[in-house]
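Quick heads-up: it's one chain on its own, the form predicted on its own, in structure tokens.
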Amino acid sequence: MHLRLDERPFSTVPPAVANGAYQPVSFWQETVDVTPGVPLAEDLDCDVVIAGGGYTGLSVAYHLKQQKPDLDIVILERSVVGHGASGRNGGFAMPLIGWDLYHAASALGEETAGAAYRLMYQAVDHLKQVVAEHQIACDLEATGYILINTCTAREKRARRELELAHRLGFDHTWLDRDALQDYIRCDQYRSGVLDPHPCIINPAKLARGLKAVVEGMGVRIYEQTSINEIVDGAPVQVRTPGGIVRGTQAVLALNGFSGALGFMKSRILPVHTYIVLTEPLSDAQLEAIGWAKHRASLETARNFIHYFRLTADNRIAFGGEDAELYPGGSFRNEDPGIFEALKARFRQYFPTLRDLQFTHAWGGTLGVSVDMFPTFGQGGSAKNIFHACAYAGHGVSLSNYAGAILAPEMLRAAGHNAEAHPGKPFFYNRIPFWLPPDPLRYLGMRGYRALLRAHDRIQGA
């Protein structure tokens, strides 16, 4: 494995730091004070070098330090911790893996799907525990989550999935139209399925809080440090403009940015999703749409979902509607067409809020495999390079649990004792399906998106 950086995908986004000051993209990033950390400026030797300072890299560092505090761990981050998806996502910590539980059972079998979802619920609980234990001020709310049906076809599928969930021992609840009115009011919402366990967070506050936690454990983090090259071997060499880091082990915690470094470029798509944010709602406005009582996080049952939730100051973050792959795998923070489509859909759902102003709009890059399943694993000529990525837009809980899965494998591989761990999930050492290079990949993705949109229209979703 020999990886080299391709700078071209980054040419379509502005730098995270300009004239020494951090340049936030999302609303969440505006709620944290960020002093950009110094870049690497020397050669280093360490036990573990981690490429990427998002939730995955922070989680792996955290769990390694918990089990073996004397490990020397270095995290390298191109921009600042929490600038990528970890500081821009919708803030939903939920157990979703694959398209949904029904899809997972169809693809994997009920036993494997049930085990995967139980692991995901452990991931949700783990996040809550870490936040509580370290008193991370990230606006965590245990709101639960409702999948909303807007058409007959989706109701039928939701009924089948609910039966499956109960068969596997999960405590989901059916909400008919009247029951759903107690959570959210919209004429187009026919029914829903309530999962009481998910929570919401301010993602940027969580990322910066985790950064402080792992630094307090002795982890060295270098921000503003681009990785130019990773050279396989023992040790692994990670080359940056300011120096080379030689690690006994390495972790690729890059998710949607993996392809820019050449890792699984033909297997993980850098797909983009977008969010618009309203001004704060008054108590009367919240009451008018029935959201004041439970504050549940919400998602519509469509191919191109809509996901929405309340912020701590009662704004509505409304995302989804479309997902875009850009030519050449380039990265984009904005897509005006999708922003306008989101605003139109919001007003369609909530006509009483048609005069509500939108204050923010942003987007970011996801790592997505064809079948929507993630990939964790171990590789390299010396089997000392580990990875976790392809969360498909539902990675808040799993990426924060990545260390619980990878750390024991890494410690054992290095000859250390390791604590008990959740076991290797089905996606450990799973290689996602191969995709052709551009322009075929880009054109194929556009055709696939057109089919998904047509399916939504036909169903009336």
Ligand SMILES: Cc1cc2nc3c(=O)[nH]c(=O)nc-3n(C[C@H](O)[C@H](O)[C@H](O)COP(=O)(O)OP(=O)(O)OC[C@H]3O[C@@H](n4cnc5c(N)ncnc54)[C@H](O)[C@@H]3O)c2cc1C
Contents of the next structure:
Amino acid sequence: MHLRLDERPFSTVPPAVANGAYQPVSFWQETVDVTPGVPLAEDLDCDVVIAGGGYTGLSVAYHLKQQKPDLDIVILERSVVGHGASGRNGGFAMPLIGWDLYHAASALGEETAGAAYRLMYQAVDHLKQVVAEHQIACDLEATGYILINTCTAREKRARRELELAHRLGFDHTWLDRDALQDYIRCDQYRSGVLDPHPCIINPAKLARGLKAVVEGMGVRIYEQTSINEIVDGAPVQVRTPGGIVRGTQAVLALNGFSGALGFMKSRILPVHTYIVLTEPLSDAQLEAIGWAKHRASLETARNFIHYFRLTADNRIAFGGEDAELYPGGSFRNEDPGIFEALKARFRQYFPTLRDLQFTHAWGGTLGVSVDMFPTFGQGGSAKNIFHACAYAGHGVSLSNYAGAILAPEMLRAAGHNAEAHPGKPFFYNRIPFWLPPDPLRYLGMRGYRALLRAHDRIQGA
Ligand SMILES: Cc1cc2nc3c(=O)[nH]c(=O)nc-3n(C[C@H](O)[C@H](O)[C@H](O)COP(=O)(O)OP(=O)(O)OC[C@H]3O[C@@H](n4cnc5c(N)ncnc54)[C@H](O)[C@@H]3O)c2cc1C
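To test you: the structure above is the form predicted on its own. What is the structure of the form predicted together with this ligand?
Zooming out: every chain and molecule, the one shown earlier first.
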């Protein structure tokens, strides 16, 4: 494995640091104080070098240090920790894997799908535990989550999925129109399925809080340090403009940015999703739409979902509606067309809030495989390069659990004693489907996207 950075996809986004100051993209990133760390300026040797300072990289560092405190670990981050999806997401920590449970069971069989969802619930609980144990002030709210049906076709599918969930032992509850009114009021919402376990967080506060935790454990983090090249071998050499880091092992924690470094370029797509944010709602406005009592996080059941939630200061973050892959796999922080479509949809759902102002709008890059399942694993000629990525739009819980799965594998591979994670997940050493290069990939995905949109329209979702 010899990976080389392609800078071109980054040319469509501004640098994260200008004149020494951090340039936030999301509302969440504005809520944290960030002093950009100094770039790497020397050659280093270490036990483990981690590429990428999002939840995945932080989680692997955290679990390695917990199990073997004397390991020397270095994280290299191109921008600042939490500048990627980990500082921009909707903040839903939930058990979703693949399109949904029904799809997972069709693709993997009920037993494997059940095991995968149990693992995801462990991931949600684990995140709550880490936040509580280290007192990370990230506005965590255990709100639960409702998947809302807006059409009969989705309602039928949701009923079948609920039966499956019960068969597999999950405690989801059907909410008919009346019961749903207790959580949210909108004429187009027919019914929903409540899952009481998911929670919401302020994603940037979580990322920066985790950074402080792992630094406290002795992990060295170099921000403003872009990896240009990774040269396979023992040790692995990770090359940056300011120096080379030689690691006995390396971890690729780059998710949507993996392809730009040449990793699984033809298998993981850099897809973008977007969020618009309102000004804070008054108590009366919240009461009018029935959201004041439970504050549950919400999603509509469609191919192109809407995900929406309240912030700690009672703004509504409203995301989804569309998802974009851009030519050449380039990265974006914004898409004015999708922002307008999101605002129009918001006003359609909540006409009584039509005068509410939108104060922020942003987006970010996800790693997506064709079947929406993640990939974790081990590779390289010396079997010392590990990866975890392709979480699609639901990586908050799993990326924060990545270390629980990878760390024991890494420690055992390095000859240390470590108890393996109980039950290797089905996506360990899974190689996602191959896709042809651009322009075929871009055109193919446009066609697929048009089909999914047409399907949503036909269903009236
Ligand atoms: C708008 C949006 C909404 C989302 N909403 C949700 C949600 O509500 N719930 C949910 O579960 N998931 C959601 N997600 C997905 C979730 O945020 C991601 O799955 C998760 O954050 C992935 O974390 P990560 O650490 O793997 O990747 P990232 O956070 O993207 O971290 C990768 C890091 O690698 C760095 N990097 C890239 N190239 C290089 C290089 N060459 N050298 C060094 N560093 C490099 C990047 O700067 C970045 O910091 C959302 C994502 C977006 C964008």
